[in-house]
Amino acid sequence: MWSRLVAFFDVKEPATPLALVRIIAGLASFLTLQTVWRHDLIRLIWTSADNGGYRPIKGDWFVQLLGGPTETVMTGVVIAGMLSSLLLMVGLGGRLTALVTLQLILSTTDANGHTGGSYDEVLSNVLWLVLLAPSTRTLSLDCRLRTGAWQDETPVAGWVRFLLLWQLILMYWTTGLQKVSAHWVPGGGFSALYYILQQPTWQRWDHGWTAYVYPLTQLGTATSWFWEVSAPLWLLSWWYARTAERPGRLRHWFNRLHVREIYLVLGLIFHFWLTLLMDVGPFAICSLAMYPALYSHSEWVRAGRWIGTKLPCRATPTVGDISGV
């Protein structure tokens, strides 16, 4: 059993999915910081009360090392965080850039527990896994400087991709398990989404109009709840797709019905409507950063070739070319 477990994780594959995770994680980090910068909220929420903030805060070890949560220190941390996020996106600096971005994100989002959300922990987890991964091996400036090309298909350890996939499934599954009020679960009327849309804390605008489409909000509640609590089926569908050559009627039907793709599409729809209707911070982009880990390099290549054939006036990408993605 131990040998089989080692063999399962000891997979070598090109780092394309890890590079895509890195790019989106860098974008999520940049958006998290620039929102506070753009709205001029650094002094209010990330400095201590004696420096202009609205409550006493101490800051983490790094902020304390820099002199404490003053406006000057925190502004410098935010600017440095945005710059390192951009470097992470373009893939310059390898794991060091990921480490710096992770620390600067932690130093800001953990500064004031009143002003964050669970998406901060999601982003931190993703950045930590990016730090463990050779994510600048391809689709990066590091790759360009090292090889003269933007792509490098040299196989790398794939176990970090599995951890990203597990993190994604675990996040959705435990979120669904925590929705235990009568407004969420079957038999309770599925009114949770309707009531959430009426709360000013979450609204992007007045959603009184939802009273006229109340059944649709019930459908949205039921679908999102079932999609989250059944997330382990998503993991199972990934396993069945990875072992498609093995026998088994359930495996056959999962692959034939494209269960993995169904869960993926539902996830994209979920985040689209959530972001459109509600102000939930960078939750969507932080979550979507893990989606590329659902597919291997070869699957991304096939997707790129398929998209390339559908685009007008575009040549079909050759094997190993993901420019059509």
The other form holds:
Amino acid sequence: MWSRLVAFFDVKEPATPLALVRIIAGLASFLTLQTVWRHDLIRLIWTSADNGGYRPIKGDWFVQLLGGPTETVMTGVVIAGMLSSLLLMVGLGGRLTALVTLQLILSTTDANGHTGGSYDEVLSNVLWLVLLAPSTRTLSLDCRLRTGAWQDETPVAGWVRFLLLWQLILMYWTTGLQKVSAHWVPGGGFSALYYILQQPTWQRWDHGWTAYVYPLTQLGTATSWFWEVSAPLWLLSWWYARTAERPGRLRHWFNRLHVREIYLVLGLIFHFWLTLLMDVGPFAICSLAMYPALYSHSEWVRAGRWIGTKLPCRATPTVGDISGV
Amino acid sequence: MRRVSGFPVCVSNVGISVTVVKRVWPHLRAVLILVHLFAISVLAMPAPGSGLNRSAWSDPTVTAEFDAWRERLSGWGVEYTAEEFEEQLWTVAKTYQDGVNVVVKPFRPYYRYCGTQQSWRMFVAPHRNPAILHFEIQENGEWRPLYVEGSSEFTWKGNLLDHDRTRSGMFRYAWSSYRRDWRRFSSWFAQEAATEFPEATHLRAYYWKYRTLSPEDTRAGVALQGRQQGRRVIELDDLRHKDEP
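Can you now output the form predicted together with its partner chain? The one shown was the form predicted on its own.
In what comes next, the whole complex appears, and the chain from above leads the way.
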């Protein structure tokens, strides 16, 4: 058992999924900081009361090192964070960039525990795993500078991809388990989503109209609750897809019914509606940053080729195409 | 310096053979990965966390949830009075949370410094009694609204107040357990108003707390009913002169 586990964590694979996670995580980090900068919020929420903020803030060890949470320090941290996020997106600086971005995100989003949300934790979770992975091995400026090409299929440690999946599933599953309100669970009328949409804090606009499509909100409640509490099946479906050559009736049916894809599509629908109807900050992009880990390098390559065939402008015909060879 | 499976080894200095490192590292890595998985999983598991707050339990949304569960338990033959139910729940939740705290304590630095904190208490229950923030100022003896949460008409400091991060704070400050932070928050905006509106004498800040309508009531055109909460009237002259000797 132990040796199988050790062997599982020793598997190597091309870094394409990790690079995609890195790119989206960089974008999410940039947006997280940029929106605070753009709304001129730094003084209000991330500086201490004696420096222009509204409540006492100590700042973490890094902010303390810089002189404490003054407006100048925190603005500098935000600007540095935006720059490092951009470097992370383009993949310059290897793991050091991920480390710097993670630290700057922690120094800002943890500064005031009252003005954040779970999206901050999703983001720092992803950045920590990006830091552990050689994610600039491919699809990065580092790769371009090192090899002269944008892509490098040299295998790297595959266990980080598994940790990303575990994190994704853990997040959805445990948030589902904590939805203990009578409005969420079966037998309670599935009215949670309707009433959540009426909360002024998160709604993008007045959602009184949902009273006229109430059964749809009930369907949404039941679907999202079931999708979350059954999320471990998503992890199982990933495992079954990875080991498709092995025997087993359950494995066969999971792969035949494309359970992994069903959960993926439900996830995309969930985030689409959540983002459209409610303003919950960068939660969608922070969560979606982990989705590329669901698929291996070869699956991403196949998906890329499939998309290529669907594009209106086709590639220049090869000699084989012309000669019919 | 040689590099084996990403693990740097000074063969000559440390005296560890490459073969030993090659053999040990995969096992050590597996242990570290399992420790990570355990640390994050145990922290992510459902726990009351900040919900373990007696004053928050008196909020109508929470008491309504308790009543709904008592009713359900009653249907299964388990009877509790409201007090018994709350006391029992408090005991169980407190014991459980204490246990969780003991288990996760060694990992606290890992959560804090590596960004592996887990907190997925997202929309655990709809807040049936939400609150809308209001700021008003008094000029020439007349009150006028400056900001009303969700309004497209009264949008003073909307670039700050309408951001999701600020709203996260505003959501908290409507709960009585955050009274001190509500005072700080409203005072900060009073200071801003004192500078921006030199003729204004007072800023009035309050939440309008109401019960959200059921779908049936909304369709029937029932009006929202609410009351002011956390009302503060702040003298702006005091703020204008506070730095004067």
